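In the form predicted alone, a lone chain appears below as structure tokens.
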Amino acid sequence: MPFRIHSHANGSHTLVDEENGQAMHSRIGPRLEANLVYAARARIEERLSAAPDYTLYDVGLGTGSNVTATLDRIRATPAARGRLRIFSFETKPDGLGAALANLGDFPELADWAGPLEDLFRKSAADFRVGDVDVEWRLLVGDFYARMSEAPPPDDLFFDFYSPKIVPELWSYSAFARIREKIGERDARLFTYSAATPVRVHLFAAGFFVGAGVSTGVKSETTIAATRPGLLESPLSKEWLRKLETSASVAGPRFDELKIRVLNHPQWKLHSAN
């Protein structure tokens, strides 16, 4: 099997691939981190209740773990109504596969595990959730290649493996291509990470970037988004000094990239205030 359950010490479950040796998620495992780092954040019930008709990319489908934490969350609100729209990408779907063979450690997923099913055998899964219609679909293979595929979205849960793993799924060059596809909309993204490469290059594309909750085990993590409205916490400009003493923050085209950053109009907006 491609990828194995791993116990962690609060009891939580995830799994390990294998191939590259990266669990799904963290030692809080992956109610608790769908939680934190996802669900809690976006908040979708509640922009599903003002306005009902809501894309969400799920980057980095793993269990389903970040999506149905988010069906949670609509499910205990009343005034969530509308279409939901999600587009799940993933190159191994088989991590789905295994979780949903093994639910007895993935307690998360029991509620759905009707629709996960359909998601994985089909590719596609609608259902109902309170007054809201969802439309879930599986998009196998390069996200990049396949975004082309779905409508622009609204939020997307940014959860690939580790920058350290897939560098080139965290690029400059590919945060642009998220920018670009989101266009003139409001949308927001939401992940894991808050290393300084990751989020100078979020700048560099054109995003807002802000601080998201601790996870214990991570004290940050990032939320970007296309105004800085959307953000509750900006960076501010003491960032900036992260650009002169990291390391890991060089490459062939730092230069230019950090003049990108520097003249990135969140600081303007800071100073104003």
Ligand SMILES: C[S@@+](CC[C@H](N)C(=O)[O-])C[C@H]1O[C@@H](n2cnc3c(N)ncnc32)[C@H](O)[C@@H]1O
Second form
Amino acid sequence: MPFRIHSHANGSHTLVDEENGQAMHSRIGPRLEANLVYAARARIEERLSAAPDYTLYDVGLGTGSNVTATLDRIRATPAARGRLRIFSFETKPDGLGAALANLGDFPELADWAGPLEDLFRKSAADFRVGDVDVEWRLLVGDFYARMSEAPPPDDLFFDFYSPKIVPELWSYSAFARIREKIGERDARLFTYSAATPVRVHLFAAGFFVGAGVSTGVKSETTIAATRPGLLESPLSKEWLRKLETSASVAGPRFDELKIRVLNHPQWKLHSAN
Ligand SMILES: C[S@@+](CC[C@H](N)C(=O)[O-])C[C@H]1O[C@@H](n2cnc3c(N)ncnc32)[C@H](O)[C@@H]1O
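Switching from the form predicted alone: structure of the form predicted together with the named molecule?
In what comes next, the whole complex appears, and the chain from above leads the way.
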């Protein structure tokens, strides 16, 4: 199997990709991470109640934990209704296959085993959760190559391996492509990384950027949005000091990107408030 199961001290499990040695989840495990960083922050179940047609990009499907944590919340919310379209992107869907073959280690997936099996075998799962029609599609291959096949998103769960390992997936030009895809819509991007270069690239690509909660492993995570009103905790000007002090931000285009960040409308909003 190209994936091996790794046990965490808290009793949870994750998959390690044998090819690159990367674990899919931090030591808090898939379910806690999925809730803290993605499902409980995005509260898609509330959005569905208010605007009943929603498109979610699940970028880096892995075991499907981020989506199934969201489905759990929808199931527990009777007011949720309408249509949820989910587009999961994944280069190695065998990770999902490995999780499905070891449901004892991923018990929180068990309730959704039917849709997950459909997704794994047919790249499509259509089902109902309460009053919500879910259309879940798997686009196998590189996210940036296949993104054009999906309609623009309302939310993105952005969960690639670390930006230190795959910086090209977290680059300025990568986020600029996502920002362009979103266009005039309201949209949010949730990710576990709070790395300064990641936030620089998000700002430079035109997103407003805020802090997400601590996971215990990360003291902060990140939520980016197309409008400041979509953020609960927008970064304040204090954060700009990181541009001076963080050695990690240096890069070939840093001077150009820094000017974009310093001129970002987020800082004007703060001084106006
Ligand atoms: C951190 S794991 C995601 C964990 C997952 N969200 C979950 O709920 O279990 C990152 C995933 O991104 C996938 N991946 C890596 N590069 C990719 C790319 N360019 N496009 C799409 N998926 C990619 C990996 O194969 C891996 O499954």
